[in-house]
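As a starting point, one isolated chain is supplied in structure tokens, in the form predicted on its own.
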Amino acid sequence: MFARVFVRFAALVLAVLAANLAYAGDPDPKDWPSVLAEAQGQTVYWYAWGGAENINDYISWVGERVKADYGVNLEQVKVSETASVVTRVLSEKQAGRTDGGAVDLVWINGENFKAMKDAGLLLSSPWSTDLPNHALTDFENKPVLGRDFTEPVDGLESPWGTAQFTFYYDSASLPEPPRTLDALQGYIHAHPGRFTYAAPPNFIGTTFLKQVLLGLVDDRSVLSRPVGQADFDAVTAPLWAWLADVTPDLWRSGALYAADTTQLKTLLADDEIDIAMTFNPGEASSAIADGTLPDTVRSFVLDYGSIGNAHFVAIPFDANAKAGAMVVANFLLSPEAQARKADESIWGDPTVLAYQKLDAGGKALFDALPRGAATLGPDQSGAVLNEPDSSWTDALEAEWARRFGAAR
């Protein structure tokens, strides 16, 4: 009996020692010169959503820059849903892999971040807050950089953009858009077939569900707590009633939904719908700049505000090129990369940097950026609503699929 207990204890000690050795072997961003040296020649496989060509082009540019400046090779692995990346890393952990993993960097936020964090699938040391360029971020004034869908970031992912749920429309055919939920509901009924949203679990479709729910729920604070602490059926009943009411008058009579933001933009450009939606406040202006949308397109938010959050990159626990991934994450926080991303002719994604922290050269990069006619000014963007707790995401998606998904 004693021998068996001793063996188990010894095995536990060895496991802890092994974990500590693995931890000690991870790159330390506090010693940045050593990270740069280790990153030389590494290939970073960045798993990132690949549904928009302008974003893919931006990532290609990032690859060119980190190759030229740091000798890091960047390969984008295009994915449609980040949940598939979580599953891949989880399967590697279950197979006993501790290094040499397929995923070096992942574009992530929300429930996928929480899932990886809870399952121990992320680099365990709080690396992101020690990146040199993290000091330039506006973490003091933008709480979304420190809490991802209410989940503390704890230095386990690095921000690289902010977002706010925004609608856009063609003012040539729709002079005044519906700015309340009641007005939107009335518009859908009065113009059958001219409105739709993306099917959950696509992120913009799920965000639309949350946006409507935030406008209908009696007490929004209930959404900031785990879904298990609420009466889900009672809280979400107004949402399902609202959706059930408008569904027959949606595009394709609700029998088919858009795939993502790219298809919504295409449907608007092809005059199949009147209103599209995005999580990028600069998307409409960017689409005007590249000729996808006419210059009469404008943006709006609903009267009670709109959901805002940040998006991040994270490094899995078993990444093969951890140092290279840190170099890429740090470059994404550089004024050069952030200003290029904020350029509406390229992407139009809002920055995570604090303008007042930049030197003269960094400020000049942002000062030179024009704001397109379809981009809302600070006085037009409305209140920024917090994301519900990440646990609401799966529950909303499952219930939507049960009620409306069968029609797809």
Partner chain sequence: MRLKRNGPAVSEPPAKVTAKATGAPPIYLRFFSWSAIALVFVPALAGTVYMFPMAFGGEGGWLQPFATLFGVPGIWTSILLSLWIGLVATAFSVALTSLFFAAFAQTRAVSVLSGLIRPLLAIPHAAAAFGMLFLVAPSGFLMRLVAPLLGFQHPPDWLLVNDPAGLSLAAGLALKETPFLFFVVLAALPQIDRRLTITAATLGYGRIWGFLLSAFPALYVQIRLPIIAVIAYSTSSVDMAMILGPQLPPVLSVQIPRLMNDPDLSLRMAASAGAIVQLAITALAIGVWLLGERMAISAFRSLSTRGFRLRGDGALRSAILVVSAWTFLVTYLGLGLLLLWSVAASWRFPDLFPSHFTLDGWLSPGSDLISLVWRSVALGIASALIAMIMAVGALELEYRRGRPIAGGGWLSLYLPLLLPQIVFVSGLSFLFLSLGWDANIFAVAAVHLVFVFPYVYLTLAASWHHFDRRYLDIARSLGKPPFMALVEVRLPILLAPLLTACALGFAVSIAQYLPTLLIGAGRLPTLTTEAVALSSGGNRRLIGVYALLQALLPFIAFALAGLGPRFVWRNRLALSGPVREISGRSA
The other form holds:
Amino acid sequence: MFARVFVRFAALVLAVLAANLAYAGDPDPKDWPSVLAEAQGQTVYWYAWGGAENINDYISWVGERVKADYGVNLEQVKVSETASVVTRVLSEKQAGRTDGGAVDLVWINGENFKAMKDAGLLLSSPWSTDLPNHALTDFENKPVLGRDFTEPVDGLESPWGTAQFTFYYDSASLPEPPRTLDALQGYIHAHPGRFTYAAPPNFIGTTFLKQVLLGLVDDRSVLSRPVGQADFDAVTAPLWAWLADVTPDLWRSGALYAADTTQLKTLLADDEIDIAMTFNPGEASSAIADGTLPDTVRSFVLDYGSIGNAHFVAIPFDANAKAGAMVVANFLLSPEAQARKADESIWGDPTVLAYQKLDAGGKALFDALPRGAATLGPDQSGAVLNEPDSSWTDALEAEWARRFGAAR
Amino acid sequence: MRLKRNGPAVSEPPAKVTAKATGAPPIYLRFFSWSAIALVFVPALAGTVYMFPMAFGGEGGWLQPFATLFGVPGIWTSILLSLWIGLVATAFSVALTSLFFAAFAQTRAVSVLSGLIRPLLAIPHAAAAFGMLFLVAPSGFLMRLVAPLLGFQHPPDWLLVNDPAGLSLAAGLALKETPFLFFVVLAALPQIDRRLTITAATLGYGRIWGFLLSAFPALYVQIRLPIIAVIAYSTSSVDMAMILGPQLPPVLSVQIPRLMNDPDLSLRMAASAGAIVQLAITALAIGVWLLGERMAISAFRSLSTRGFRLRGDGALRSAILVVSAWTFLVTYLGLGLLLLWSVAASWRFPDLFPSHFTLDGWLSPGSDLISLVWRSVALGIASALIAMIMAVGALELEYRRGRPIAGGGWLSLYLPLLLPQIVFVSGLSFLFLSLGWDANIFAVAAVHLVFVFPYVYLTLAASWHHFDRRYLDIARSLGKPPFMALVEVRLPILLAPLLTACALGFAVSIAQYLPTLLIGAGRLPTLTTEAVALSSGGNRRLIGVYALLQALLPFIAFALAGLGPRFVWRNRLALSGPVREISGRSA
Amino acid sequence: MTGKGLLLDHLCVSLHGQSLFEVTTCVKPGEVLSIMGPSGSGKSTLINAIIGLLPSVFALTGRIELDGMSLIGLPVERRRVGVLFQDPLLFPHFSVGQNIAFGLPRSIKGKARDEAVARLLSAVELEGFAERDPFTLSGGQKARVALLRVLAAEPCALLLDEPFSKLDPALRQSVRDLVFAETRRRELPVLMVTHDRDDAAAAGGGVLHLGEAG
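Right, and the form predicted together with its partner chain of this protein, after the form predicted on its own?
Time for the whole complex; same chain goes first.
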């Protein structure tokens, strides 16, 4: 008996020691010069959604810059679903890996962040708040930078951009878009086959479900608590009813959905649908700039506001090039990188920096940014709705799959 | 038999000596004897076997993963779709190929079409699928052609691709598998006695019916194994199904990786269970086919003795020609559309051609073309060269031993063609992960070899066996040891088939999607993985660039393989002339 | 007991315990022994046994000696037995000169090889053919080059496997005369498998009949 207790105790001591040893080996962003030194020559594999050409181009520009400035080699690993990255790191953990993992940096938010955090798949000590450029972020005024889908960030991921759920349409063929849920419902019935969304679990599809749900529930506060504390069926019943009502008049009668935001854009460009949706408020202007969409395209949001969130980058616990990954994350927060990202001719993704914290040079970069005709101004973009608690994501996706995921 | 002695008598009693004139093969060659087993059989089997413990187990009892799997919405539809699509695609390919040869064997149509089809064999499935997508989708080229006639202002809301019944996927598979079977038949045809069909003709039978009655049964026996490989592929394809297949729900082979990508452990175990079900589905499809074969044979027998002649089959023959030619043309049209899309800046419906052009897709840094092409080519060349060296070693050993490679070697070569990729490649990826071998290019190349080696070996074996071994006998009698005879005589004379086998190996490697993705942990993207990853998005310009390059690389490889002997042996007409005696079986 | 020439002593080849033939004979230097017999009588098997190319399914007993040295157990390349088949089988990837040089012993080096090739070619009235593609030669020219190639290796015996059967009658005689003249000049023991009585008569040596009742 005593022997068993002793063995357990010894194992515990060893585990703690091992954890501390591992911890001691991780780069510490408070000592930034040594992080820079360690990062020199490292290759960072950044697993990032690769469905959009302009974002890939932007990432490859980041690669050139971190190579030139810090000697870090950046390789984008283009993924179609971030959940697969979570699985990847989880498999490595289950296979007993503690270092040398495939993933150094991952573009992430929401339920995937929570999944990695809960499973201990992230770098265990807070690091993002100690990045030199973190001081420039607007964490005081943008609560989405501190809580990712209600989950505290806790310094385990570093903000990259913000997003707001936005619709866009061609004003040449649709003079006045439907700005309420009822109007949208009516529009779908009046124009069969001209509206669709992306199939969950694609993030834009899942967000559409949440957006509709937020417009239909009486008490939005239930959504900010874990789904387990709510009567899921009762809360979501109006959503399923709404979807069931419009589905027969969706594009392809709901037998097929778009794959992601890029396909929605293509469908609008092909004039297969009348209204597309995106998480990037600059998407329409950006697409006009590169010739994908006609210059008559405009954006709109629903009258009750639209979901806003932030997206981040995180470092897995077993990352091979942690210092390099931190250098990349810090560079992403530089005024130069943020201003370029916000440029609609490049990408158009809103910044996470606070304008007033920037120096004159930084401010000038943002002042020089034009705002495209298809981008909503601050007065037009309406109220920002908070993401529901991340636990709702899986529940909504599973229920959607059950009801609509096996059409016919 | 007695001898008649005509020479001088010899007095000494004969010493009894038993000798084998050809000495035992040297040790370095024996290394190759198990190459097929080591390269192909072991990985394929290990990957498959590794899936079983993952599929049976977990906290909820050993059948829990299956229970979870069957709880996935639409899973039964997925399973039935896999079965149905695999059988329909195979049946169409087999029927069209058989009817074509019944109607046109020994005519010019065969030689004309085979010239047209040969390049199609090298086109990866993904590229062919994207080409077809751009052609037949509601916003595709065909619809743009007819839009003015039908008065369409925007693409019709029709389920032409990704249809829930999987017809577009079946069509896409048939598009790729028909050329394959076409060449299998072309290779088997010389072994069929021509006089059979002539006899049928003299008995008054129409061309098609006469061929089917007289020559087809013997032909079918020859092409049966390739047909089974087609069933295995069609029931379990991943890349093509992601592009053309139904989505709600997808076929089983697409559903498995989706479940496997889920962080939820129980779903990942369900994916392993799905892999076992996939194995069963493929086996079931093959079983159904063999059963159908039996029924067809008995129906055929009773029909064949009734004396129908079907003399007036001219219209049927024309119809067969049109359908066959279209089946092949679609892929070419698709390639043309890939090219157009790759440079289209703006191409609105219903414009027939892009209104603005751009080279952004080719030049923009995010498309990362140089490193993708470099990695694809490096993997292709490495695996093709290794496969060729191993194949030459194994064939040389066979030649010296005078018998085929080690027991079961023949079957082991076909194993990766008969087992669903999704099953054993998934298993291998888990195995490699636990061994820490994943995400490096050598592991990816090794798994490419599993698919490349059988093709290289089987292609090379034909030329190897046709080689006139008297060239080697002469070289040896002139004092050259076996190794020199191989290097100085056999290999140079077989340069053309060696290069062709290499090019085929290269093409096979280029087309690999699942092994590259899973074994490389996504960190070693190639043109193929990037192109298929885009199938989820809609960036047709990038799809055009990737898929076109993906189709182009094998083309280039085959072109070089064709030009190589002409250049190297430009002063040696027997090896570079229009009538190339590649077998060395000169008269 | 031993002398110059090719000695076959109770040479018996059997397949699965079934004896195909048993031969005892001796071919003296410069002599041509013709072997005749219907197809399937084992003529080619006999040739293969002497060259050392008997497939391992065959069992061989008896003795084969060349110039007093046993050939049994020696690999093909060390037997110094040349062979000519009914097809010239010139290596298609080599020029005429390279074909001949392929046979030359390694002891001849550098320029001497080219000169040896030129000398051999001029002896058969093929001066200046060294660079030619064998594909472009006539049948008679090919036959002559094939002969030069085997002679270049300086064999100690020559086996002819129906070497003239594919030549047209006019050529046949001249090639045959050339071959026999060369083998006589070099004092090679020659064993010739043939169907043609004229060949055997022209050879002027003994005739061994295989596979006939006896």
